[in-house]
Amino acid sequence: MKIEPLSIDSLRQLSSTIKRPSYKPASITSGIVHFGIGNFHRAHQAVYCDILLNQGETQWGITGISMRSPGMRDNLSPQNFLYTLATLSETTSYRIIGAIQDILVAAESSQSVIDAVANNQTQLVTTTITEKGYYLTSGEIDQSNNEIAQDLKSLKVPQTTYGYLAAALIKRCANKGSPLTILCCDNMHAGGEHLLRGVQMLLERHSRETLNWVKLNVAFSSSMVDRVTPATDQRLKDRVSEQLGLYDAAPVAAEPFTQWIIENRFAGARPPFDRAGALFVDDIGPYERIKLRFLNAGHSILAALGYLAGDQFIHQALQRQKLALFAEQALKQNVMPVTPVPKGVSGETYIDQVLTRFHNGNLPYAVLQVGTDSSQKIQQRLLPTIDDALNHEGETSYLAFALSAWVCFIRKALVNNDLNDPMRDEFAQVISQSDSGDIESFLTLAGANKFRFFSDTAFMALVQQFHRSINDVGVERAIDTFFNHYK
């Protein structure tokens, strides 16, 4: 029997145990435009906005932007853009989020996206476009990329987030618009600076007048975001439908923990996110660094090890004592000594909390989801740490093993047709030329040749040694051998 869909009209049918918006959607205006309207945004920033809306701050609704796929728009539009947040712990709580007011698909109407950002009503632009959306090669924007090259040629139909921001700022400047803040919410060190450089690059080509206006009227800011948010599967949809008595085409699940540290750099109106639990700070760098090097790196290490051991989810990998101990010791013995932490934060406690969160079996986070785009992710999460450790003459054996495991993960995922990575075709070419896959070629495709460790003979010999061990005896026995020599 078909059940009624979630919508404004059907909210009245919900049980009193399910929290719902206290505000009337018609009273909300979209002061925020968000690029990357996926699960993480809907379980993180949109929830902070929903809290503000429930407090009466009605100008902080969201217009979401999907660059290419209409899927999220098509799922949420019939539901008046409402959706369910399921918070998964020992028990599960359910809450209806109403912060999203509209979703635009850039591939269908580029002008509507430009207009939304240029609109004076928009006070804040936020992004969760993942690492590959920044088109970086060794930390610099790859101007040879086809989409970047097209935006350098013309902004009539932008191809990248940089392009849409630049085109919208040109229009906003021409209209003598109000100041605007552009806030990065990605797992990127100094993400706001990357957005600034991309926009500057395009404005230098297309509108120097706007570039001068931007310097006075636009702030590019960074933030550190943290909440484990798995992909939505049919099981979650069925659970939500059972609890609501209504059908939700796009629920989202998340862990109870959530954190948002925001660089206090705003050009215009600043949403009072601190009233929703966020923290404004003057220096975001140390918070970004510990998130990338402890949580994100830990996630990536466990994803590679877990996949090689045959696990589907991160929490299953942690149920293997050897893998759990390896991940903990890698972070505490190799990463922590070269990672400054913010004042008042204990690195060891932070790592323990991260691993406890990963153990949450009620929140199944797929190793392949974490492993998506890993050739881009490790450039932020792992490679700079290796250089730091070598520069400080620190211990690097765990990092060498983790890097070799990543190479083995790439090869196995490619052979099994599981690999989701922008360098997939290039990795396949490497394997076609050498059955075992040349380690240096794999690492070069991930930008490792731009780092010091790549030319460090002793370190690379260790990577080769561990790579052979994993291939010869499997990842768990290779870890046994590793512990016998390096623990």
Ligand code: CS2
Second form
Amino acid sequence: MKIEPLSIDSLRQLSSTIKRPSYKPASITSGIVHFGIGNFHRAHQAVYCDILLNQGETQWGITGISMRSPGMRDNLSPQNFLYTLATLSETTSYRIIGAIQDILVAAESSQSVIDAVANNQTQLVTTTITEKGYYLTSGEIDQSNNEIAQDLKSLKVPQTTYGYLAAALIKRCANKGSPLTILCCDNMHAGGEHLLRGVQMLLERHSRETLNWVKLNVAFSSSMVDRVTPATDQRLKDRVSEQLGLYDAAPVAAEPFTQWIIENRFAGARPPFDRAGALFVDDIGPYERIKLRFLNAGHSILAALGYLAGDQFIHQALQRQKLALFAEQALKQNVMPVTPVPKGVSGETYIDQVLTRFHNGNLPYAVLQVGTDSSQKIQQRLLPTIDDALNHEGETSYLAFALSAWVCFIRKALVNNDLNDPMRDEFAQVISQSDSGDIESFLTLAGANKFRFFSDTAFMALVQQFHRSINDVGVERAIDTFFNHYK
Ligand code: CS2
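Alright, leaving the form predicted on its own aside, put up the form predicted together with D-mannonic acid.
The complete assembly is shown below, putting the previous chain first.
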């Protein structure tokens, strides 16, 4: 039997237990342009906007941008950009989100993206473009990258988010447009500053006159975003269709927990996200750090260990006591002493809560999803902590083991054809050329050679030793040996 698609018209068929937008879609305008219209944005920021729209704040609809793939636009446009958020834990709830007003695909129509950002109605631009969308190598924008090099040459058809922002700001400045805030919502240290630097780099080349206007009229801001959001699979689609009695081509699932801490640096109108549960703060640094160094690092450690042990999901890795204990102790013994926490937050409680959230078997989160782009992710979430620990003469043995496990993960995932990483070909080349010395080469491909630990002989000797141990006896027995010496 053919089931009717979710749309504005079919909403009235939903059971009254399913929450849906109370606003009239025609009354909403897009005050926000969002780059990276993936699941994470749809389960997080779009929900905060949906809450505001339900409260009558009608200007905070979203125009989403996909850089290349038309997939999300093609799925959502026949359903008037409505989709289902399934919140999965011991209890389950379903809710229809209506905050997205339109999706533009940059690869199909670059001018429409430039126009959307330049449009005065747009008050806020946000990004979830993932770590690789910032083109960083050891903290600096990689000017040798082909796409960055193309944007440096011409902004006619921009290739990167920096390029789109710069091209749009040139137009907005020429039109004497209103102030604008550009807010990073990725798992990044100082993401707003990277966006500023990327835009400045391009404006210096293409439009120096816009630079001054940007200084006076554009705020670049950072935020800490948190909600575990897996990729959508067929099972979720079936489950949602069954609950709704309508077909949703792109539902999204998430955990109940959600957090958004936003740096209070705005130019022009500030959406009242605090009325939807977000927090504005003056100093975002400590919040970014606890999220990256406890939650995201914990995820990456468990993903590498779990993959090596043969697990598919994070909660399965945590069911292995040794792995669970290793992750907990790594965060508490090595990371916590060098990670200042925001006032009123206890590092220990934060770590415990994160690990409890990871146990959620009702929301399976694939180790390979965490392992995706890990060469970029570890530069944000793992490597800076190692240097901090060494600089403070802190304990680093857990971190050395975690790094060895990451190297083993890369090799195993490559061999099994499981590796999804922008450095994939480079890793493959290392393996084809040498049978042994992959530690330093792999680490260099993840930008580690610019960190102090890379030339710390004692630390690197530990990495070598643990790497050998994991290869010789497998990850679980290697953890046993590790605990005998270091716990
Ligand atoms: C995860 C994050 O896939 C990953 O790398 O560590 O997506 C994590 O689930 C989110 O940051 C949680 O807020």
